[in-house]
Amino acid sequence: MVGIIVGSDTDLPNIRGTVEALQLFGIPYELEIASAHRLPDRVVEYARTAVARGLKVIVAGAGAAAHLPGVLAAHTPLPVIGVPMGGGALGGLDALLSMVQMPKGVPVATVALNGGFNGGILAAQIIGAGEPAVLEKVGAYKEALGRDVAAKSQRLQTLGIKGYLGADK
């Protein structure tokens, strides 16, 4: 079971990425909104019962400040992930800093900036650490990505750029 966590509403078009790459793979998670400066003690609670729950990971996502993630696991020894959410006056390089910019012993997983779906990703990878099969689907599911992208290129060989570009457009 993966935690997903978000620090806003607002958050919740990107992280809904997290939720499909865990549909992916058939991954139980469970998805709530509790911000680390607004409802502390709920952010407190989850952290500190989230082994207890189940919880193998926890992804969590911010803007801003972002300090979830790093509140989080400052509570559970559980691995988290960050999702630093772009956007604001910044372009969200404020949350990437302080997702990523964890003191010693207590690190944050980050993933890019609005990467909402590679949260979700690494999320099964960290499952999958342990679960064979969960890596195999990881392992099919790149293999998918890779066939994805070289079906485009073909198009692009059968229709040449101008076609490609056209017929996109």
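Residue numbers count along the first chain shown, from 1. All values reported here derive from a predicted model rather than from experimental measurement. Between two forms, the rigid core is the largest collection of C-alphas that superpose within 1.5 Å. Compared with the form predicted alone:
Positional change of L159 between these two forms reaches 2 Å or more at the C-alpha, relative to the superposed core. Once both forms are overlaid on the rigid core, the distance between the two CA positions of D148 between these two forms is 2 angstroms or more.
So the form predicted together with another copy of the chain is up there; where is the form predicted alone?
All you get below is the one chain by itself.
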């Protein structure tokens, strides 16, 4: 249901979170490496055939010039989520700006630097808009996040800051 594509194998550690998030919700995915600059024909083919392969969303991780998500978005009607990869001369700012500054009519939804997990969560939310079972799982996940924060707050109230921080060491 979700296509995950990275421009380089060096992006795999940061995109692992996307896989983990999709696995939480039982969402099938495919994972590819294809560079917008080194394999441009393959990237275009991937985008153009995505719907026929049953994909609903594409998550694309790329660093530096980070053209991969934009090229994909230009060649598919599906939503594309960009995951900018940190590193390089500008620490990932170049990738982030490349993804958020897409031209009118060719959007790329962009998550945080190295935000592969959130890319997976956003993909699940998009799929959940049309799949009630996925929407229910995402809702339960978010409720669990809230319970975790509430438990931490209660622990802080009970222990105070010194006890809370000292207990974690």
